[in-house]
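As structure tokens, one chain now follows by itself in the form predicted alone.
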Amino acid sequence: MGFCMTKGHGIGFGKAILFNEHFVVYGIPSIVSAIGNYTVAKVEVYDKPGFKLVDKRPATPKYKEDKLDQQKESFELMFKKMGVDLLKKGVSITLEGNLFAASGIGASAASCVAVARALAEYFNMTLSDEEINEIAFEGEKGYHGTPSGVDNTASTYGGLIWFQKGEKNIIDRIALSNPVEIVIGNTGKVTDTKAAVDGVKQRKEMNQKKYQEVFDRAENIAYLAKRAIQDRSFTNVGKLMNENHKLLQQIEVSSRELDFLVNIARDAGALGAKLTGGGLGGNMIALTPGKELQNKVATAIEKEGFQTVKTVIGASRESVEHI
């Protein structure tokens, strides 16, 4: 373990998934971009062994509760992993930034990058982006057993992904000229994604054949999006997506509120709209290219009493190099 610096620093984006949340898991290609909104995390020293935590993320009402315990587990397997000893001079993890700390953006993989970024610099440790990536991913266990590595990929690196998981992931850039505008509304349900993956996966091992023939859909659907992304055909990009939240409704990750908001952003104008993230609660995406379409559609989900969340897709570590 390096020298002590007196502060240290790190950020991690949000991130929402664009395609094959769930279906990730097995293999299938996934879609996934960081968003402009991301947590920052400051690391200072602590006159007692251990960590204190002082989490000033705004958040969905009862979700850093229920997460605290799954948070501290996070945050002994990053410190396991980083070699970090704190029985000696503890540290204080301050968790700060405009990322909504709520299901399905990507918060808990956003505050694992920040702090591992804010851990190494604090203990003076040169680390580059993949090894970062390495440690996020050891701290999201806590919160999902199985992580993908999905939300850990696009918070470290930001910008758009195509992400597989295999023996090795594959990670590959898709390039995106521009950001482009989304909405995400939220639920207000905090979800737990662990219950969600072992539900589709109790599931699939009792409908084989049904779940198969979803599967196969998806995956051709990874890469008819990838395609209609990167000729910026954002009409087709919004059809996919709203075939992709039919996929989920039929693996039954979706909920009544998740559609509800759904229907609201497509009846608004949305090119398209599905639930982003483990689902049955949590949050859902609208494709809005524009100022104009995003303030209409947030605004029509807003009507209904739900919180929304005006940022884009695509966002890189450049745009917020001032932080």
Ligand code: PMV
Contents of the next structure:
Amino acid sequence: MGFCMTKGHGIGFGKAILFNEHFVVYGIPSIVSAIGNYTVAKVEVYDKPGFKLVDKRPATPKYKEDKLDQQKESFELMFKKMGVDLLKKGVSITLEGNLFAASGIGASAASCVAVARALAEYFNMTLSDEEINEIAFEGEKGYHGTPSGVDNTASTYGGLIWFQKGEKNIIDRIALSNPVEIVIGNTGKVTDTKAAVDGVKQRKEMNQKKYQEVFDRAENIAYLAKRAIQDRSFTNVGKLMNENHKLLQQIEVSSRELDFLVNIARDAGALGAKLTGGGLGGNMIALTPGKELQNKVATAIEKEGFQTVKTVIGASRESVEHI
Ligand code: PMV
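Same protein, different state: after the form predicted alone, show the form predicted together with the named molecule.
Below is the entire complex, every chain and molecule, led by the chain shown above.
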């Protein structure tokens, strides 16, 4: 490693999976979007070997404590992948930004991408987005075990992305001329994505025929949704989100709280609503084009005592360049 900059700085987007979380693990196409909220990482010199973490991100209670061991493991994996040696001189890593550290909105991926970018700047490495994405994928393994790579991809590139896991992942940008308003509702329950993914695997093995049908429909929905987004036909996108939620219920990754928030959002006029991310708690997403509808849906959820984030899908790197 050559000389170090005095400071390194990087951002990673939060994300919302619009279609096919869980199915994506098995190679079914998914649609994921960066949201307008992001994590910022700052890397500075630390006068001891190793690393010090200062985590200033807003968070769901207990999230940071619950994830601390996984977070440390994730950092170690990224240091290794980047060839960063902290034995002689350590680094202090500060995490901040306006992305809630919560389950289901890509908090872990956003922090991996932000840290990878900040370390690259600090150690004066010139890395492409593809390389940053690979490092963040390595970091995600600390949290997920065997992540599909969908989260870190959205977090790295921004925008709206068609993602299909394979020997070589297919990563295609879906054009969306303007970002679209969404509401993310937080059940307040911190969940374990790895456990949710393991549960699907077990049930899939035990109910092969039923799961095959559900997986086939999920694949079909991805293609229909891509077309609907490209046509800016948000009523159809919403309907497909509702159907996608049904499939997620069938593979048993929804929860009472998620279904409750999904119904509230629909009753308040959301064009569609579904769980987003690992499920079993964590977050749901409602499609609410226009500020008025967004406020209405967010208020309905908040009235029931749940936290919301009002943000957009399709957030681009350019839109946050000032950070
Ligand atoms: O729980 P999250 O927000 O990190 O999302 C996980 C998405 C899954 O499809 C359930 C798992 C994966 O690795 O893609």
